[in-house]
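As a starting point, one isolated chain is supplied in structure tokens, in the form predicted on its own.
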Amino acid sequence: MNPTPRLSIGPCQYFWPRDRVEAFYAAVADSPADIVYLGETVCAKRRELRPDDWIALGRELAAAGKQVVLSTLTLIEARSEMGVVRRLCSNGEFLVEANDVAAMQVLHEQRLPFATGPSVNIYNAATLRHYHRLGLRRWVLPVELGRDALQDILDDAALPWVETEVLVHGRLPLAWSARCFTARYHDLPKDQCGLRCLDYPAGITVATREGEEFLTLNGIQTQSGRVCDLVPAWRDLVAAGAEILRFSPLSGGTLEALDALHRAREGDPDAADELGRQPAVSCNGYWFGQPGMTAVAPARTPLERTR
């Protein structure tokens, strides 16, 4: 097991206009990140950036030294989606993540290795072998399931050449839905929009009764209310087997958190300082086999209790 984890930023889940797409990548051309995965996930009428937009991003993003991987969308209702699917996997350069079968079908079919996004329901050794057999050199693991899960599926499925990939950074995806959440708030046919999801680059707040952030509403797509913050727990993933800690794009604060975990993991004792800090208000429950939205402190190492 590589005790030293590379970090990844995730396709941008949110739906911003083309130059602010186009100035945090050029901020993610400067960070440490090893991994960068381009394409939309969750609505097909995001169309800011076509496939060969993301295409070309990508080849900048490599000659900045970054893994660059293709996202494919999460829920596919129509066939000229499909188009776009075909065209990602087609595309020659990349990998590409998939992130429904649809995807995995086309790959396979296309004798190519392909990643999986959390999306995917691998949620036992028997299904990560098959995937395997199909063509999975990388898997992200269900954000629903916690160490001790993730830890019977390798054990059981003994496959080191499968890469473990654990979202440490950003709000869970939770669900994906025929209908649009975001243009229902607005009294709007889903079909006629106006793409109101450029209105809110973090999504819309779902709030209890009590005040307190319970979910995000975000197009189709309905995400935690609360940030996932596992950064303070690396350690405690990289020992559970995550060979590649993500980092979901969030409208601020995303860049700051994946430095602070590179210098940790470079071995800066000021950085574990830092970590945790980002969010105002997180949860990391899943990791520890508790309820998503609580928030668990996680054990600091011998090092970290001595600061």
Given for the second form:
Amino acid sequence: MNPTPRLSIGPCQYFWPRDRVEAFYAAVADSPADIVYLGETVCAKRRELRPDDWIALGRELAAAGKQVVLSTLTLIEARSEMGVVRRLCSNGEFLVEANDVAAMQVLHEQRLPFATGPSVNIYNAATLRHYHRLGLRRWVLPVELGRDALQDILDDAALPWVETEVLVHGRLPLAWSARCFTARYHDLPKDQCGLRCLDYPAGITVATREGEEFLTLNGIQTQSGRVCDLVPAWRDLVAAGAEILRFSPLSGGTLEALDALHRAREGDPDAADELGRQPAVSCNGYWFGQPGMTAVAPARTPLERTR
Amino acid sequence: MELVCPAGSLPALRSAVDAGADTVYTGLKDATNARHFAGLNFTAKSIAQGVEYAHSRGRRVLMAINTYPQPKGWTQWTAAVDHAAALGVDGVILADSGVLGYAADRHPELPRHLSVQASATSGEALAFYRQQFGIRRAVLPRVLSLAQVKALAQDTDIELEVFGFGSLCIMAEGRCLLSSYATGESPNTVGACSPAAHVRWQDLPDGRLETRLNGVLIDRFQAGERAGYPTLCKGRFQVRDHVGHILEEPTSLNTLELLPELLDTGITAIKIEGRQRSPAYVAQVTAIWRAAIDTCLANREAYRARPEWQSTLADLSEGSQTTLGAYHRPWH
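Show the form predicted in complex with its partner chain, please, the one above being the form predicted on its own.
Now the complete complex, all chains and molecules, led by this one.
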């Protein structure tokens, strides 16, 4: 019998106005989420909330019973950005999710335990063990890896005291660039972007010239066009070693999906039916060793085969 | 300033050495390196011949083992490191922390360079890799501006190597999954972006040409239009009513005109991209950069990138266009 997974809300990838952020996390406080990641991980220019605002929000969520983790910027390009990373790392209260080795270095220097996000490349047990010696206590599986890689890494590493988290729902973070693609779309220089990302709470859809929704522009980040949805396969994720299942915030539907998985983990049979109805534009291929954009039909999943 | 040139084959290695490369970088014929394409790279025998050729002429050889092994492939990567050490190469170019740790433990005397695939963009990241794995040099990602490169050079005493010419990765290297999203294979896992087995070229009845990656339409070219290799970031897509190069045009990086500034910044080495290119290409590009570096070192003040160098490099570039890329702030 595998343990019941905990459910997490990953850091919000989009740039939402402050009131929308506050409304979202008020709803998160009332949700069955166990863990909440807070902070700006995509673009240093997004400052609707500053580090101290995130920390204050973290205290409110902690008071509501959530474990709070502060997430750091993913692509660091300037010393000023390291200042924000250092502020988060030395918050003194909350665990920090490092999204780059620079943050790992700061946390290690301070002898603090830390987590790593999906953009820190941990592809094998030797890397996982090394980072564990530096203070790693939780890691998120890189999104391009799947079930087999996870099982192999955990078998090899034999580190039962490191918690493993897997992205179960949301758009996949695929790439980061120095260039802001939202500004480029508006033919604006990055330095004068006018914070256009505020106009795109779900990012900007990039379609092929045949109309297939392929990618999503989100400032300097490129995301999948499809929403990754492994919710129906949750038992399979847990069987492979995932102890925490992450929901990456979308402009809608995230808390509904989380609630359905919560009811399923509590044993509600109706919730399981709900989980089986995948939206048409979802994908889950990475987990099953397929291209990330692929939607593997539930009937072909290991979970379904064992029924 | 050291000129580091690509060698995807023994003939290319000889071309690079003969044309004036100080150092050539190579890789084995498997997924352990980030330029894993059919017909490219070195066997155990050819790499030994290459090392002998370069060393006999006083040049250095580096071996890139810069992909991210998963547990099932682990021993293949460690064997590649052992092989590099046994060959007596002058350094290994590594990205994965597990492999870096292995190399540092088993072959402490073998110089370790941090691959661009590790995406180290800050003084803290460089300090991390030096403290943990004793790296001697780091290859900087192609996402940094010249001002950011200068700031980094002030923050570290690790040798820095920057890209001077060749294909332009517009995403932070080692953290780009666009190719695997479409094909299941990425530079991180199999060492290839847009792997050839997933690429389809199709002539349309009206003379146009389509390129697809695992079925996904990447670009459609007019009759006679020069078609680039279908890397996702340089494809043409649709955003609302706009169709175009949403991420980047098919251009190559060319920093020839920045050479004096790079020299002033204290950059140790200039890297030329292109292990997938022909020996003739390697010879031409190497000869131009050799001449440029020598000219710049002889008289930094008088240095100008010569028009004939620039036109030859433009002819060798993707889409015949070159860019200063991220080094140049307006690119952003």
